[in-house]
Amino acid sequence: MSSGPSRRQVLQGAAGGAAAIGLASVAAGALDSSGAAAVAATPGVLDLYINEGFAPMVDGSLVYMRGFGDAPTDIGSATPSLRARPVVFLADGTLVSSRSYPADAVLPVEGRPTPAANHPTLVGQCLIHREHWASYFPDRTIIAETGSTVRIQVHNQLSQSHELKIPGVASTGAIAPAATAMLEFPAPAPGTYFYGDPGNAPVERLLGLHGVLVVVPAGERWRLSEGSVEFERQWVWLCQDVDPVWAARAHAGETIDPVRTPASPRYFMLNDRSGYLSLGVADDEAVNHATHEETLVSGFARPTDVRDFSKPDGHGSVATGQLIRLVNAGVVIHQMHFHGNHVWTVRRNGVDFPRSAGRVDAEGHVVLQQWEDVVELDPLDRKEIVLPIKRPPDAIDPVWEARAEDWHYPMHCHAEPSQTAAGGLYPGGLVADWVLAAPGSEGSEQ
């Protein structure tokens, strides 16, 4: 790692990370590398831009997409606005940009919390800080609490009419080219929404135009709802389809028909990052930072108890984990598989699973509260599971009591298409890890 200030050594001294803002993260006309001035500020709204550009790829290839940018740019930019950087809607009306979440919690290095104390009784295990750690989130992400107005007004920079929907909640309806519509509804019920454009779909959102909605409850900021699962920290992880061919015919002004010619994504991404760029191992270590912070899950080992995530244990902690929200933008099915540790699924698309008297479903899949090690994920599915970050079953006394570093788990798609896109270069598809912290590297209280 580089010498020089951590990241969250920065955010701390930039206020925890966050900072208030009107429309737009940058300045009010302030010019972008393309000359395209910015709207004049106006507290509490978002500014969110269509706008177009070529993105570098895993393999370094540039190609063409879509995005709600946070700044106006056009194709000549060398450095498009295409994602929108996190901000918070918070219930006292303020809009603030922030990465982090609680903007009043503790920062973790690296994304991973470190302990309360070591357990008590159960070797090489830890008891958790509750409600203590702050959470990062990728680009993207629109957080809102519980009680919060969300403004957005959305600038339509391209030559087509494009959209901005939260199935379910609210929409722009078309906004034609050079044109602005503005977004308002109170934040909906706690829990993880899909936006994007569902214009021709799923040609638009494809090519980019999509991002997350997390609406997380004012009181209880900790829990996936009221009452409902506690956690140490979540996670959001964005998986993304990208199909160069479809991106080729949108920049040659063709109208792609995606039954006559359905898509053959040839990259997948986590958090707009695929392979060794996802698993935070590239040469650029601002890069792998903020891989850490927001993607690849860490924690350290702790016994976690399924029927009630937020049972005092008696040592002023509970039997938790962490918490992923999982959102498939693309159009292959994903089958996410974890190594190490099963995760247990508590919810789809807002509805959450019963812990008995479970059902199957018109698709086949079981709706039930339940261990899994493959979550399937189909194309705009949104699920929330616990990885417990628990002792994993088959390490014999021996070898855990012999641990002496982490303990690296991969976390990776099953499902074909990603596996044998680009003639196999399954490395370079939708995979991940995550980490099982080594006793006593916790460093530092925090």
Contents of the next structure:
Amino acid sequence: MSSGPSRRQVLQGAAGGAAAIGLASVAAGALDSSGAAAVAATPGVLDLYINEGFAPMVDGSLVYMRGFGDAPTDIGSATPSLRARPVVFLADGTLVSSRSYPADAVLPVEGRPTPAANHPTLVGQCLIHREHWASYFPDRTIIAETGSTVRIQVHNQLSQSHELKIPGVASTGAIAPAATAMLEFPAPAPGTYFYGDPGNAPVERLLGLHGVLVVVPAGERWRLSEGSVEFERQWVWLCQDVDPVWAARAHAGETIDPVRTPASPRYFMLNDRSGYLSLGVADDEAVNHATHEETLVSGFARPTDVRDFSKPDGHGSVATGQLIRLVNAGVVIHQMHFHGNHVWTVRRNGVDFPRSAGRVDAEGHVVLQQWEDVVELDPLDRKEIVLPIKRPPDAIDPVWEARAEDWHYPMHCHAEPSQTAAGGLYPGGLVADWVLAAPGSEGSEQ
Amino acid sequence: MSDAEHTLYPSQAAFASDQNREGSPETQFRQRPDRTFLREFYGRRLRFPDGAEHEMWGFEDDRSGRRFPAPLIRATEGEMVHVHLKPSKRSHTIHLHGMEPDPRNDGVGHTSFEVSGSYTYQFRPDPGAPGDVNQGAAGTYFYHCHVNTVLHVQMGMVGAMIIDPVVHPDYPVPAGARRSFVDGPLYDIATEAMLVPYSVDPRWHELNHAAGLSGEDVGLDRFEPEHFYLLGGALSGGRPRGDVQAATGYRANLPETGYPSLLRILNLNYFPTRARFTDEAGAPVEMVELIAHDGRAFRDTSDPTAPSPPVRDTGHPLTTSVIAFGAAERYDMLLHPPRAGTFLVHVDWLHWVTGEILATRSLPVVAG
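I would like to compare: after the form predicted alone, may I see the structure of the form predicted together with the partner chain?
Full assembly next; the chain just shown is listed first.
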């Protein structure tokens, strides 16, 4: 194996590479079906448009939604802009449009990092590349390096007031219909943040006005924060619930009272996809391709040590897995269950769990870094976990040693009604797979 | 990559109604088992402790009878374990939740196969070592059918599973005692027990095996439980009686009586639950020490080059009077009653959207 990019990776890089935001993005969103024009882009400023439109669910039905798009569209649009493509605010002051980060790192084909070498002693295991692979991010992700200034211009296209708020960080305040607000703030501490419209909570958030801000330490781009968890690559998993009854009422101009008529979600999504779309088994290769890159965690087996994710192995590699940033934009308590490997939970809502002297909080949750096979994710919670991508510990030796194909394991929410769509269609809800790659399947690097 | 290996589907209905099915697939590299469990499908109306009868589907073995929950699977780390599934007429699987074998033995249709004839699931729980946070499978688990899971689990195709630790010479185990993980504290076998909240939405129990899979709206997004049960009870209580193994109360040793009592909790609901320990007047009592979660011990991992002792051995036990545990979560806990007498454990069922308390059930914990 070599550590250089393959031809396939280079081609992939061209497609996923960064582009400075400027005229190109203006042209892309220049005209919507109503003829409204996007504003001229200001260098270093992200323009978000609060739009409405109809979005397809996994069963093909269309549901009214609102969202922070990256071009102005109106409700009649066949392709409404309800979520913005990922962008990166760099420490040097530039803003780039990019599905991947870091821009100078190697893009993993189908999202799967390949190893640096076979492990010298452990059968079927590998040594991973350190600080080598870029990560792909889903729509709605805003990445900011520490030291950068986040500048977002929010244009309210709708007939009600809206807001973009990052709780604990910054807010536009109410933006009147047809008005624009400028939000500018220094990138906060490294971590995972929710952004959304807090109006009539949780109504506007559930209608689609939400996203994720990821702040990365500029000098340590493969760590959760300075000196903290190191990872091979990282993922954002945004959990979303959709209530089509609320949506229809909002479309009709009703004001929804979330206490009198609580949400009753009928669709459950991970990174805006459900069921077969989220599992990458649709007959649409472009969707499957994006799902693999953004959502379906994948890698080669490696030894890990949760005491120290930067533990050197003497071969230039480290004993770590992949970081997943879990964010719940929905209204139900999700229970993220991983088959195949337990995960190591390191942080909740921006506060690192301790490694010693833990406690049980007033709600009855344990505050300590720990293994879990079910990670509770309350509405608006953010948790960072490490999936070790290690040999499944209870597989027997001869099966492991004869392994010749990818091993697929589900991740699904164990609050099982979330596994449905429109009242059935199991498994049609908040589900994903993760893949333990077969030895020898490293592809063109071989 | 995976796309090439998988059938691609034009719609969710096509995918949901076309999970991989096999008759009687082979158990690859079949080994001689140390433990074998038979799990056959049954369907039957069962009478619950509140007098209600519900149509239930479950697993039975050749001695258990048709009861709920399904019989306990109990094995020791390092043992070769076989679970032989006979699903009867329809397709089912057994997913050994928290056990991490290869996909063929993981019991999920879309990553391996559903079984219509029979299949023997094979796995070997990972042996633990003292101070090692990266190894060891001892703890509390459960198993369930993973076909149309949202329905089949609610219908009762579920049972508890316990993995006992290997015995290490530095952590001997005297008669009458056991450890829940290799270097865990000794506990009293005679009072070991389980607390398993479960609830029933009667509407769901009228549905058929494949309800919803073809795209029909059968309302499986709406779980509206009307009956609330605390299952489990003492694990050494002898042969269970009645249709449903409901807990009636717990015993908790005092230090002068013997080793502490161990309680294993498992949420079989789809909604979050909360267990609260109080005195008879309802005042919270910090009598619980959490020692493990989801089959893994709570350890101090602050020294990256030294062993990771259980947190209780570092002067920081995880003591509490309240435990929040959502769907499928498990906790192992020691009970430390402050004095002789009767205490109470209350379980609150919370709505997954509103957080409203849907029901509370309470049981006595008798300390002596």
